[in-house]
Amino acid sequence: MAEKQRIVIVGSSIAGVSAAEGARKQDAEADILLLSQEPFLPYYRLRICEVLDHPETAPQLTLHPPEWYDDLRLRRLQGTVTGVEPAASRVRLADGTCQEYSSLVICTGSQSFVPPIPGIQRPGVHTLWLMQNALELAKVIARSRSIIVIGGGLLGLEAAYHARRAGLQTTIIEKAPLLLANQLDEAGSALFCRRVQSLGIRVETGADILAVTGRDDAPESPARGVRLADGRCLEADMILVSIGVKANMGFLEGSGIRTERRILTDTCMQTNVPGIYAAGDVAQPDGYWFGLWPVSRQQGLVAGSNAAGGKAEFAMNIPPYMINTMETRVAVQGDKGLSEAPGYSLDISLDEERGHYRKLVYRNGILSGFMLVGDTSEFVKLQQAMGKPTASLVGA
């Protein structure tokens, strides 16, 4: 009787889940370890702003409970891997112990970048990604008084809301000039941020921060606010840093798995390496890094399969950019026609009163991409409509 294989999955994110649960539906007998760094049960990071109002809710935003895991027959343990050793097929543990493995599968994910700015290592300066974060910056939240967010990304802006919404003075600082400048067009932008504002938050675009102030100069002392290249200085009791992650990769260190800013690998999600895969956010297959739900689930079923002897790839199509924050929704595929050429047209209409966008992007009479700002009741529609003529669109 063949051995069975020992598949071990390090992450216990939307990638770690799914590839458990493909490795499993490829192979009904593999011993399945799933590695979490975290205690809790693994959760619906999209909805992690929720437990800044409400703590108590943390747990209904698991995405399987205890069950699904016996069921599934998926061992999960928590630890921290501090090292990779392909030749002996092991990885190694924070607490000196070490699992063995037949196939391996990355699922580390990210963690908040935190630039190098004077003072960003103050008391008071906070970031969020993890439900730890969550737990304690609603905490903070409700002793203070006032917050300063940098950062203007999906993560920041909800975070913004939701401290809106205890009553605490908010303010949003956005290097880049517009609110999700690589999202949508100027007009586009500046009416979502519009919406921003209409909620009372303040927005500031195109700020750079040169420093975190504190009551004093001294290094120890708790944030107060921020500098602004512009000679500004603005003041709050809480500091939340939002601007982006990086990959959870430093335990790879002489592992021989090629990197990049993430971890390489195939179509099928494995790396250099053979036997080893990885998915999601630490994962870059042919290239491309997505930095989306949807793509680290379907990323991680493909390495989970593949693991188990599967023969899986993962379809290297872009998915839409949907967002739905500060009570209106955001909806975007494809070309933003923010570039001329042969054949470009556009369709655009603005309804500034009900705060309605869209704006359709036509390359030789062929949808190729729209913009939604609040309205987003036509997305099927124009989601089915990509790649044909306008004429589609006439009487759908």
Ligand SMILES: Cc1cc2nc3c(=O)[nH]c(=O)nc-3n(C[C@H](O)[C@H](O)[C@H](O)COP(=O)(O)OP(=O)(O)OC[C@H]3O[C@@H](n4cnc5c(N)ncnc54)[C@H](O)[C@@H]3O)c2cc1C
The other form holds:
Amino acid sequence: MAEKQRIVIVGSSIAGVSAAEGARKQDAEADILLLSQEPFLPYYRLRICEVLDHPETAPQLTLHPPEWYDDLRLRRLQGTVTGVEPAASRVRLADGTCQEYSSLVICTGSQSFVPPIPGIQRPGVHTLWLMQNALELAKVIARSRSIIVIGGGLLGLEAAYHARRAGLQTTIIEKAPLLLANQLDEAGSALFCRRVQSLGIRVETGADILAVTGRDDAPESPARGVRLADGRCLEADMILVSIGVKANMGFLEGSGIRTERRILTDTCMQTNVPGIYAAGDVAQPDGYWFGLWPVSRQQGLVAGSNAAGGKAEFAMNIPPYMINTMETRVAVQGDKGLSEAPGYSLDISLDEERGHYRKLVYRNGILSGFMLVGDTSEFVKLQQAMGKPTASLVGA
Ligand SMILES: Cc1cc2nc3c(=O)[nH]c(=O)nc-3n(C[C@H](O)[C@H](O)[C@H](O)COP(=O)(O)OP(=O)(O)OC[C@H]3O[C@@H](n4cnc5c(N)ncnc54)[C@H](O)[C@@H]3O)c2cc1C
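Could the form predicted together with the ligand be shown next, to go alongside the form predicted alone?
Zooming out: every chain and molecule, the one shown earlier first.
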């Protein structure tokens, strides 16, 4: 009888759990081990901001109950991987033990990126990526009166929204001239920004932070606020840094696994080392990176299935951008219509009072992109019409 495969998965968030699912579907007998650094059952990371003003809801964010793992015969073990030794087919853990594998899936995701701004290491400056961060932040929020959120991307916006709901004076500082500058055009962003401000949140766009200031000059004194390049100083009891993420892959040093900013894989999610796969935020298949939950799930399923002997491939479709924050919604896909190239036409409507913005972009009469703020009820219809002529939308 052939020996059982031993599939070890490092990291058990959405990519890791999906890899385990994919592996089990492919091989009913394999021994599948999910290694997790976090002391919690895997949870919906994208919802952790809810914990900031309602810490008691943390258990409701669990992805699956313990029985789900038992039913799929997935073993879970808490531990931090500190090294990968392909020659010995094993990973090393921080407690000095090793786990052997016949194939390995690396799903170690991201951590918050902290820019090298003077004073950023002061106490009172926080980041938010893990449940543990959210629970700690909830306590700090409960005893604070004001917060500065550095970074106006999705995570920063969500955190700011929940801090405001907890009653804090909230300021978002964004370096770009617009909020959601990568997703929206000027009109859409301005409307969204007014929505944020209507909730009592102060927004500073185009603002460059020179330093995090302290209660006194000592570098270890608690953060008091930030100094901006235009000379202004803004004060707050606490600061949240949310300007992006970097991959968790320091433990790969010396393993021979090829990395750039992330782990390089092919579209089967295999690294340059046979039998070692990567998926989710830590992976970069064919040079692409999305940093999105559904993409991590898809890649995890593919990597897990292939680690168990399957032949799955990750389809590189650029997903739509959909967010539901600040009591409004934003849906964006494809071309933003910023160019005035020949053949372009735009269909734009703005309803300032209701906070609705709708922009359709056509190239040579074919729908090549759309942008919806406020009312996203047309999302599915527009998605289906992408790549089709204008007529496909008429009367739909
Ligand atoms: C507040 C917030 C809101 C978000 N909102 C959205 C959204 O609306 N839509 C969307 O698509 N995406 C959103 N995202 C992004 C989405 O959550 C990520 O793309 C997704 O979680 C990536 O999943 P992953 O499994 O690759 O990695 P991660 O979720 O980062 O998990 C990696 C896991 O690996 C563990 N790990 C790391 N190193 C080791 C090690 N050495 N040993 C053992 N374990 C290790 C970590 O502790 C962690 O548990 C949001 C993220 C956050 C934080």
